[in-house]
Amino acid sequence: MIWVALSGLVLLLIGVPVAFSLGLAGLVGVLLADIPLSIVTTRLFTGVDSFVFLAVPFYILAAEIMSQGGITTRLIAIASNATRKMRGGTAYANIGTSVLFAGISGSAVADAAALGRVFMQEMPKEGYSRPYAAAVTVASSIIGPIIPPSGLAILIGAVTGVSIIDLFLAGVGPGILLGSACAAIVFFDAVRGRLPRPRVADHHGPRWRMLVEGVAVATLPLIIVGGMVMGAYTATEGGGIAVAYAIFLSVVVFRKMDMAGLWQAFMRAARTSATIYLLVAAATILSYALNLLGISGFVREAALIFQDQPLFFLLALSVLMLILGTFLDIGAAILIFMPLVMPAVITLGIDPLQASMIVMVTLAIGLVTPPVGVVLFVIMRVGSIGMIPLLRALLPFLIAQLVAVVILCLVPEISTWLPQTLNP
């Protein structure tokens, strides 16, 4: 396992893409455990054929067509005219977007890009400095791949085994807590004083236009969500249903996007779910070299030193998917550990909802910490900004983040109560 393990780290180190370098280190991992290296291309086509994966392109290309026809703009204008008269006011709006915006999008880096060039132009014209407006933005943009419907939960359902349903469902809870957090930051900085009063303009337009608009863009969550819980649909099919509504809105209602644009937004969801596909496939050859190598047993083993203290374990686990964030694709870190660290949860008496949870949200911290942190990397080249600054500024925020990963170690009800509640 050593072995599988060096080879993998050395590849990601020296730049191979992430994909190739989880396959090779199968491929080394196969060759150690003297099996047949046909056995490789089965495991391949096996690992991505799941009716639940049809489920990916689906949202992916829905998060696509609604960043691009004008979703954007009007939740940002929504935030923003609902905290004008606050002081930090546009920081509020910033994170409120971002919650408003993981509904659509799934995606923290998607969030950083879209949010980011109108926040960053913005916040400083008001009197924040750079570096904190930057660290607003990638703060709350890991509340994306949180709440529903996240692409994140698809991966751990259909490699556990868990309901997608439930895990929607219980991304709420952790999304709001993760937006807390970053909202309690703003207030104390406010309270001392340290932020202007906004001076955004109020929206252009009828109040009542930009009202029905957010409902309109609201929907979509509650319409995928909605069908699952009440049992109309799978999360196949809700994503189908996710991409006509989305085409609805953008081409017919909004009339932002036109054949071209949408042309180019299906071009991309196909460019983002084959990246995904292979990523899958290459994660499932190295979980199965690792389970040939003896892995899970020594996951099991391991376990055993938390027995009767589930609470421990869950802080451990939050340690080591922080670690694993910081270098390792969040997919793939998904795909690999899962696996290997339901069995243990569910032998420790832990609801796998409250796992699945904790291992996302510090997985999605890992995307804005260095030295693999891609949101920072993308809000720097938004914002024209150094990676010292930014982090400085971002401390606090990824502090009261932590503390948030904390509390959902200690209060499983914040991610099973509202699946138990609408799904019991």
Partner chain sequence: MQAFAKRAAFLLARTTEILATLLLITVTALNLTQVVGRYAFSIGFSWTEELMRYLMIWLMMLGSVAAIYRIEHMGVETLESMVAPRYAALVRSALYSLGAIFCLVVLIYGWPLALRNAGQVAPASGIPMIYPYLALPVGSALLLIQIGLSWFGGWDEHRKSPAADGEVT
Contents of the next structure:
Amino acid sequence: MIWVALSGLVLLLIGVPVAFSLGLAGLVGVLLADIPLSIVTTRLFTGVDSFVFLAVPFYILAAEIMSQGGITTRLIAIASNATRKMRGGTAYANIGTSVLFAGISGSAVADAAALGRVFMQEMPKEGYSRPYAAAVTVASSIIGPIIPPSGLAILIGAVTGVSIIDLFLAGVGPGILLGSACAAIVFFDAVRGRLPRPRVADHHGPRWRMLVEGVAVATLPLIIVGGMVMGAYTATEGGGIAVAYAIFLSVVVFRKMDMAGLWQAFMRAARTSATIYLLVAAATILSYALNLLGISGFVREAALIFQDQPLFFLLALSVLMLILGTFLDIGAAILIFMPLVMPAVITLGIDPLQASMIVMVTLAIGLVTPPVGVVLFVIMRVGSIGMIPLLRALLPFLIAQLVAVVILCLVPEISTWLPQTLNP
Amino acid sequence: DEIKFGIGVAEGDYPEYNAVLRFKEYVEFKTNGDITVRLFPGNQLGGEREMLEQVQQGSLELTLPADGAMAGFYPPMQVWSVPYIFESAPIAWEVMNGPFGDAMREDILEQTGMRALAFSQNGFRSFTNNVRPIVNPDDMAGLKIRTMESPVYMEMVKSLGATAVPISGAEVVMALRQGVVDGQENPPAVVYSGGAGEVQKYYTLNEHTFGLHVVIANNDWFESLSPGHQQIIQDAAKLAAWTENLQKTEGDWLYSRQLEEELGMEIHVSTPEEKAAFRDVVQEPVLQFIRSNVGDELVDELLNEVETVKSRMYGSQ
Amino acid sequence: MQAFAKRAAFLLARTTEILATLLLITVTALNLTQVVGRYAFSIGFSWTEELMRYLMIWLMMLGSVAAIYRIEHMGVETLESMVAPRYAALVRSALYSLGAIFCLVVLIYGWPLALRNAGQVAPASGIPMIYPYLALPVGSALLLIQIGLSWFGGWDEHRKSPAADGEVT
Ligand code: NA
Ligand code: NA
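Structure of the form predicted in complex with the partner chain, given the form predicted on its own:
Once more the chain from above appears, this time first in line as the rest of the complex follows.
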């Protein structure tokens, strides 16, 4: 087992694309377990021949269309209008936009890329330092995959059998908590007078128009989650509806997208979906090999240490996921580790939704920490700033988010209250 | 040597798991530990279909697929799915273990290259759903029902006016939970052990078909064993089969009660009249479908065998 | 040689990404048909879901070929950023060649797997199972070709798609 882990890790760290690293580590495992290699193809096929993963491409596609179709501009207008009188207003607007954007996109990277382009131009003009602007953008971007819809929630649902609807609902509380954690840091900085007052926010046409457009955009997550809660459609069908709605808004209402743009959005979503599918398929080979080599017994014994200590288990889980999240792809981490962790969670009497949220948040924090934080690289590229100044500005935000993780461990209701109330 | 036995059911006090546990203990005891059996419960190695593929390739020595998954590899398996053909489990046991069953195991070896060591009882299959209690066949209209990945089961569900959605056994609970389907059909022990009971409300014990399991092995591995060890494996498979036969039969009421008391399912036990109503709707179309799929000869053979067994067991009426 | 490889790599990527896009459009249409069918016409389809799953497997393989060209498979860029720029392409070629081992295994075992499934038929849609299974050997062969062409043609940054930062996880 150690050889499988080691080979996987080395391949990942030297830079073999994640999907191939996982597949190759799986190959090593299959060889070690003395199983014919033909199993690799069977697993590759059946690993993704599943109705659960079918939901993934549609949410990617919806976010792709929404972020190209002039919707980002609307969200920013709404958020900056609400915060235009406050000191540090545009920093709040940045966070607020991420919360709104999270209702469309399931991805932190998409958030950082789409909002980074705008805010990295606007905020320095108003007098924010470039590193600070980047730090706010990066820190708030991880709200994207926590608030529904969420690609991570679908992956967790797929590998653990936890209801995707419940996972979506469970994400609302932690997402708002993360947003508040970021806002708290901005608030402290603003109180100490370190942040500029905003210029007058840009208006896109009349107020009422902005309001109507804002409502139209904010309706999307309500349609998706609401319909799923009422049992009107499945997560996959909800994704299809999200795509249809996104096309309707971008092409018909906002007229920011023509057929060529739409085709481009489909093409990008097709490639992204393909890479994620390959990742999932390769991860199933690896988890199959780990099962053969007896990892479930290993985990069961490890969980015994935490008998009657669910809180310590959750804290240990957070630390483990923070470490994993820093150098492992977040999707891969979920695919490999969630099936192993979940039995222990249930044995210890922890609500699977609480544990899932903690895993999602801690892994997402890994997206914004070095050395492998994808979001960091995106913002460094978009905002053309260096790693060290960015990290210095980011540190207070990271501490606030770690505090949020501890709160999530202590207060299960933040994760479980909404699903229990709406979807008992 | 260590061999691997993969099953879909999770570890626990369930008929299938107990059956393979008996297999393991018998083999390890009788071979003095020359052969050790490692169990992989809970779909760890993939769904039924996939495990069968692994047995065929030799990456897995043994598995226990249901007739639905088996039908993909060996279409004549569908013959067992004629609705309401077995009035009781003991009749089915006699047929599975008699000349008809033996001939089919031979044929499986010839057609698929896999060695069917024994047939066992998966149990009488009945409908669960989340929409409404089902009493009569027309209550099924419009429901979306998960079936095994086998055309004959889809045909049966269609003949009741419902939509059939084939989904792998490993994903049933998720499909029910996510609302991909409204219901499914399985024996009480499987509804309980598989977790469908936790996400389904209504259960009607209409017992439309008698489901089978096959204890099936990779033939190259089996033939590589000494004759003595082959015998031990063969005996262990029979032991596993009988363990499942008995626990599944007992399980029809045992697990129904647990589903009701522990999980709060609403259980309806179909009266003989209600069952007859179901039989009148489904038997003919499904029988025709099976005839066109596996040939009249095999179907008639089975029907005759059932009559023979019945008269042997109960005397001519 | 290099010019030819460059051109061929581009054409292969372009073809596969167009096919993958058409697949995604089809899958989206099937998904919406399923919802509309149920609510507008009260028809339930049993084959849409199955067909979508199989199309996605083709999409996975074809889209992955294009994603190699566009350098969109997620990965760490440690080694490449550590070596001198003129060796970066060489390092990338070496790393993808490790990945190619995986593709080779899928190709070698995927072909007999597809053939073995030739006799089986998908339960809901009635599609012979060889068609979905063929995605593995065909796709991995194309992946190998694309990696090979990129060896010779180079890994220029301009191959990246504009605004390709939108990934999901
Ligand atoms: Na989201
Ligand atoms: Na932001």
